[in-house]
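This document opens with one chain alone, in structure tokens, the form predicted on its own.
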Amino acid sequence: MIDLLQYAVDYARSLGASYAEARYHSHKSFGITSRNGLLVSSGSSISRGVGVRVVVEGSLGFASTNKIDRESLKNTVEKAVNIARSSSKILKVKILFSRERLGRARYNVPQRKSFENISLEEKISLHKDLAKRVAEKIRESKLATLVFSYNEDVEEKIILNSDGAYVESQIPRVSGFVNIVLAHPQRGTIQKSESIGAVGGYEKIEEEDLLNKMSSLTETMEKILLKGKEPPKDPVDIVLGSEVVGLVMHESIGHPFEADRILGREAAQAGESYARPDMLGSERIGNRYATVIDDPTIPGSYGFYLYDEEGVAARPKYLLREGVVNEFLHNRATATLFNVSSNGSSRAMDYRSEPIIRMSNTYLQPGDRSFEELIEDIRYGVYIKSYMEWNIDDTRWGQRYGGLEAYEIINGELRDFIRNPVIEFTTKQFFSNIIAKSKDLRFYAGTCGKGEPSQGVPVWLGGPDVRLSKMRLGVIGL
């Protein structure tokens, strides 16, 4: 394969780029989804090839093939030049790589338990215990939809480029995805999703205790649903959990971070960004408790790599820092504009992709609080600590977030159940009206779309409880 590649790299050279890059990107996976306990799916698949990427007077060109042998790869070499000399004559700007010292390393994950030693019986019975215990917590209401999804992947990369870098690596990956819906006659319906992801084995799953996680979880979404009551009308102290925390930081930070939408890039596809260039170092768009990290390196995280698609190490990036810009998310091509280092955010989701810039664990920096000393003084106030349902503006900085567990606080207690309550700010308004943080990070697994095709590439989104001064709450569906 290493030869075949770097045949890749030489040929795209011998054809005037003056980068050229071949990356053998494969997926091995296998996933079981039910409906109320019954199997609606089960099925296996394998995905590998390799994807080629060139400069060629200054445009960039990308191809692939899952045809791996000699010939394959010279017509896809051919192809990405074609693709990028015929570009190069309507460019504005010429694509140039930042100078980098790469990597030339080979590293993998172990599995404790590995996917293959669990046999299908025992998968297969995790969905139908899942279904057994949420429907024994059900007490008035009806299970209207119960889905669940099993996922596991294992994805081996061998990247080289012109550049010298040469990054062989192996990575597990196991996911759920849990689907609740309860409905009621009188009270309507409510529903979850839930999403887990970390890289490893079987043993993830296990560590997750799904099965205690989302019995319990129905049961109180049926107490929410028939003893919930609506949110106060006058602005209250709030605090919200880090689930809905860490969709903040991904949303509002994490994307209008990176330098490719900052550029103008995805504004056809995904939206433009609020961030410009003049913003780094100077601009403040929240207070000190407001520091926002992008960390690939995280063992065990969803989003865990070491090296990213051009070679580049990762490395923790401070996106905000105690409220001002602070750095971008770049590749290579990024960086020249923007007169930096790449700080490693290269990603493609398969072989078939282009790498892109793309997010892997962003959270915000936990405080020092427990969630106790976070709540004790406040006299009347609201506790959101998950969400429903969410949106944002294509510019990432108007956002509205519906909750789903949500407590009223009294006298620094949490007391009855609050029902539906939105909560909505700018980017700006939230980062600024952060006076506490607990010490307590928490991530959540999501699967992170982007581009055109579209790519989806696993993330972790995190953060503490945080809480904030007076805001005004509305209701879902208002």
Contents of the next structure:
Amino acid sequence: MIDLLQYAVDYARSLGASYAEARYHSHKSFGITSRNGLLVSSGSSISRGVGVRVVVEGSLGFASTNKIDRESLKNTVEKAVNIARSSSKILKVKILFSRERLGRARYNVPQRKSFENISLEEKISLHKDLAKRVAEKIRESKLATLVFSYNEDVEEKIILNSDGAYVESQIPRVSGFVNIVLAHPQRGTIQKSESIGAVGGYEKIEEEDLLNKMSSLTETMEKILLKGKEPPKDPVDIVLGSEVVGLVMHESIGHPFEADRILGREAAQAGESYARPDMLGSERIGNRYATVIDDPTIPGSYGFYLYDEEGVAARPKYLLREGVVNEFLHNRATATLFNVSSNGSSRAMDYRSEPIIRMSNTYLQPGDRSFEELIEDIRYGVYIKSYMEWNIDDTRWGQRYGGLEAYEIINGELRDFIRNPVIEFTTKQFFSNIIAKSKDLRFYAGTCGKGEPSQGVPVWLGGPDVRLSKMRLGVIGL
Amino acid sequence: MTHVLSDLVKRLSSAGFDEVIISMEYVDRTMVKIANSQPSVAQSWSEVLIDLYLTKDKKILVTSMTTSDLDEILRETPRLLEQINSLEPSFIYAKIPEPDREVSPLTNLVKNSTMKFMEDPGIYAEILVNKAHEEGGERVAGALDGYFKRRCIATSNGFEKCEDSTGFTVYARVFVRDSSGHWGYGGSGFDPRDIEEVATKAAYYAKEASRAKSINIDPGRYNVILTPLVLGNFIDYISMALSGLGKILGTSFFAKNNPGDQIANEMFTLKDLPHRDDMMSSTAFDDEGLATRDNILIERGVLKSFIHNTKTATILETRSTANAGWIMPRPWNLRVEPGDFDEEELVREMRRGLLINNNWYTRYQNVVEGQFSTVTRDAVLVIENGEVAGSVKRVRIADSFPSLLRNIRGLGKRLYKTRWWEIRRSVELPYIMIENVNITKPE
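Moving on from the form predicted on its own, kindly provide the form predicted in complex with its partner chain as a structure.
Let's see the whole complex now, leading with the same chain.
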């Protein structure tokens, strides 16, 4: 394989490419989907091929094939070179990759409990047990639907480029998606989706304690459905749970700090950014509690990697440091334009995907309070522990989160359930209004979408519980 | 290609599977992405995608492989057999249907314009960029994307057919100062004028939003006109809710509805038209080998049919609409029937409200009720007395699809084949006016 990749790189260079890379990229996956414990379908997939990227006359070309032989790679290289040249006619700013010390490495993440060694019966019984445990918790409402998807995947890559990178890796991942809908004839319906995901083997599913978590969630959902009351109309103290906070970090700091987005490369797709190059090191968009980090090197994390697709070593990036814009996410092309070094943020979903700037595991640095300390002096407030939906504008400034599990806080104690609260704020409002943070850092799995064609890559979103100063809540449907 | 597939079907059948369907696609695709009025990347894909549908004792296994190596599939067979033996019968299982063996593949789906685009995409990128600037745009972003596809289906009960088609998409976001406008086109082929119209319409909305006074509006209920871009995004969700599987799984806001129910205003008719040679998802046969046909999904506001494959049709005791998807049925080309208004008349007719050019991030708050919110992007024009009185930024539609469908008050007479990053189905749609739509924004 290495010989073939080297051939592709050398051939591209011989055709006039100033830079060339070839990436062998494979995914071998298996998944099971059930509804209310009954199997809907089961599927496996193999995705395997080579993606070639070239710079020709300053223009970037990418081509891929899943026919892995010399002839096919020759055609693929020619195609990448030709289309790069074709589109160079209206090029104004040439692509130039930053000079970097590139990796020559091989790394594998072991599976403590290999997917292969766990029987299908055991994986299916997880679906049945989940449905049983969820159903047991329901008293007055009806389980409208419980959809559970289990997925395991092994990703293998060999990255080789004309600047000397050679990185080989194997990363196993396991993930699950649960959607629970409860219905009540008078109180309507309530819905919650949960995603779990980690790098490792089947042991990661066991560590998630899915059955207990979903059983407890179902019990809570029914209480919200039956007893939840409307959110207060006046501004109140707000505590946001780590699940909501993690999402805010991803959406309002992670995405807008992607340098390609800042430069307008995603303008017609995932959008632009409120962040500008001149904000670095000076612009304050939050207070001293606002430190946000993106770190691909967290062991076991869903967004784990040690080298990016350009062969640059991964490291933690302090995007926002104590409220001040500190660092953007870069690949080698944007690093040149910002006159910095790449921080290893180039990722591709699969062989047919162009490497682009992505997040990995993005989180708000935790504080030093216990949860009890966070709420102890709140006379009247609302704690929004989890969300059911959200959206954000395309510069990542105005955003809205619809809460699911939410409680009234009275005199420092959690009381009645609040149903369907909506919190809507700008990025600066959120980061300027943090009063305190808990010390509990929790992570949640997600699949982040970006690019054209759209690529989904695994990420973690994380943070502590956060107390905000007074804000007004809305209500879903009004 | 079909005899290779039918041989593979035979070999898989004799290995022990009860039913086998193979879908094989050879795809050749080229895309140029534009940002800051220049190409940011040119991309090309050439690949063979193979999907297998396998059953044994009512157990279902679906496998996808991006490989051109058929021997690899045969090497995988023992593992697939082991997998299917360990599964349990699927509650949605139904026997694969007697296929329509005599169906003729559509022969007019390959367009020269798209093939020419793939040979030299830079020329067409230049047309888009130049036109956007000519129309007053200060910068433009977007994409031009063309593909050739050969799709073959072979089943263990004797269906073997291949069909060739092309598809072309172009969309643009044009900026004028801090305002932007967006437009898109998608079809089997194109005329360079389609590319120019995309640039012109996007520039028009950018200029209108830029020219108009920036104003604030209060959250509340407004009459709105949605362009075909916004309607296209909504139709994606509405068509998903019309899937028979969504009804069976209870994940559709139409789950409690049945054919005959009034679910939309009577001026709304939605059809699925699989034989249109100018649209990009046309086909003569579905993934089960059934001959496709035109289907009316909603007629004058009345639900006429869910979208079915054999499984969902069997459970719901009806006939397949030939929209397989082995597990999830899917529509081919969706068309909303036009109304009587030209676009200026719609604005005058509405008198007061918002004209929304584009949206994204549509998310359900409650999928069973169809409650969602979506963020507007690009131009949102405030209309007073039938004229543009201002523009507004960062508002959301937070409403429910059933409510929007009931509150339709007008449709444009021109249909647009539109497509972009947030519209992934082949659609042909008019402008639409809806009253009493809930609009929210941050304080």
